[in-house]
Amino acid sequence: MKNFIDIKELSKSELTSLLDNALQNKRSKKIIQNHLNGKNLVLFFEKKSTRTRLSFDIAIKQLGGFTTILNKEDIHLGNDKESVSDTINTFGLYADGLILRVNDHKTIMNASKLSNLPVINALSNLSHPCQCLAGLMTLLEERGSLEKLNIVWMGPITNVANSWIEAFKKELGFSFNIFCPETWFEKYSEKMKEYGISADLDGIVSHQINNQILSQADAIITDTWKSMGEDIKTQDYDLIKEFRVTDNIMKKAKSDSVFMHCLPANRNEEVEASVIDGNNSRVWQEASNRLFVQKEILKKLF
């Protein structure tokens, strides 16, 4: 594995191995390792970050490496300044690897083509694979296996949703259902078609909440409605409200169903405060697992 860009590029065995190793590493409580052996990785953040920045920075240092963290305001990258190719080539002069959190997925793809260094996708408008891996690890930690788990995604399609669809396609044993406003149905369908999944025939995507499916849910996942800073129209916003994760929604699921969210969250918008702060919420466990899955990504690349 030269780069880590999308879950779809991992084989099923690579994915399951990464998750198993991350969980084993967490349980062993080993901290200092020397897999990076003094290597310096550039973390470039075109978008603001809290958990991604902290987890990658600490993961690299725990593996014996060093970090150089740059925000978009720190460098010359921009249409009227320096090109992506010149910026990536410059990074390559001084660093051993690149971790990019960007607005446009094309930036990551271009970086992987332009640079001989390992490139890691720390978030783009199209995918957020590290977050999805942390979610999968959380479920594995909770239930011991992903087999026969019923996972429900609520709300519009986001980069995190895209990564969950890619994970679902790997046939890890869990079912995946999406409840979203009708206005997002076409976007989900297009994503499904990439993998030969019929969103309509297979009943994966529905613009109505199916209480029968919900009653079997082991996990309910959502994301901020303003993902990647999207400007949601007022009429669409009104449609999404039906797909908030509320106490009532959680009560319709299994009694031990867990709630997950990538954070940051807008309480009482996409999720009620009583849900995200309740006993069935695993958002902080999921956030902590970012450290362990990212350490495994780094170990595989180096």
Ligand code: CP
Contents of the next structure:
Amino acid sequence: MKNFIDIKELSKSELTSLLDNALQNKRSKKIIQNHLNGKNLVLFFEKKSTRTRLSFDIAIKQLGGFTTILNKEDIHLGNDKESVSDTINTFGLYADGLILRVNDHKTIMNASKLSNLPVINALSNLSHPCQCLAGLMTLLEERGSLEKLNIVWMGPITNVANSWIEAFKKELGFSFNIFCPETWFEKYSEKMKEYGISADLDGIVSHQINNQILSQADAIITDTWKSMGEDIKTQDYDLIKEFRVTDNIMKKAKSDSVFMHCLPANRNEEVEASVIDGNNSRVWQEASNRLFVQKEILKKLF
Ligand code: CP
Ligand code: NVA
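Switch from the form predicted on its own to the form predicted together with this ligand and print that structure.
Time for the whole complex; same chain goes first.
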């Protein structure tokens, strides 16, 4: 494997062993390892980041590597400035690997073609595979297995949701259902079409909350309604409000059902404060697991 761009590119066994190794490494408390042995990784951010930036920076250093972190404002890349290909060529002169957070998924695809270096997707408008891996690891850690778990995604089908859909398609044994308003689903389908990806989610998506499915849920996941770089019309806000994860929603799920969210979260928008700050929330565990899954990605690529 040269790059880590999307979960769909991993085989089922690569995915399960990555999760198992991440959990084993966390439990072993073996913090310092030397897989990167002095390698230099460039982290480039076109959009803001707190967790991804920190967890990759620390993971790389704990594996014996070095990091250079660049924000969009720091470098010449831009329409009327330096091209993607000249920028990627420049990175390649000094670095051993690239970790990219971009507005347009095509930038990651281009970078992976233009560069001989390993490229890691640190979030694009289409996917956030590292986040989904951390979510999967959290459920594995909590329940011992992903088999037979029922996972419900509530709200917009975001980049994070899209990576969960890809993970679901790997048939790891969990069920996955999405509750999302119809017009929001159409927005998602249009975006997928733009990228030549089929948005065939028959049997997964319902446009209202399905209490039967909810009553079996082991995990409920949501994401911010307004992803970075996106706008929402007022009428769309009115439609999504019904899909807020409330105490009432959590009560309808299994009593030990956990709540997960990639963060940053908007309390009392997509999730009630009492849910995200309550006993069944696993958001901090999920965020801390970013470190462990990303270490496994790095070990795999280098
Ligand atoms: N979940 C996540 O990727 O967080 P940041 O945007 O803070 O990196
Ligand atoms: N869907 C969110 C995820 C942030 C980690 C966004 O793209 O802004």
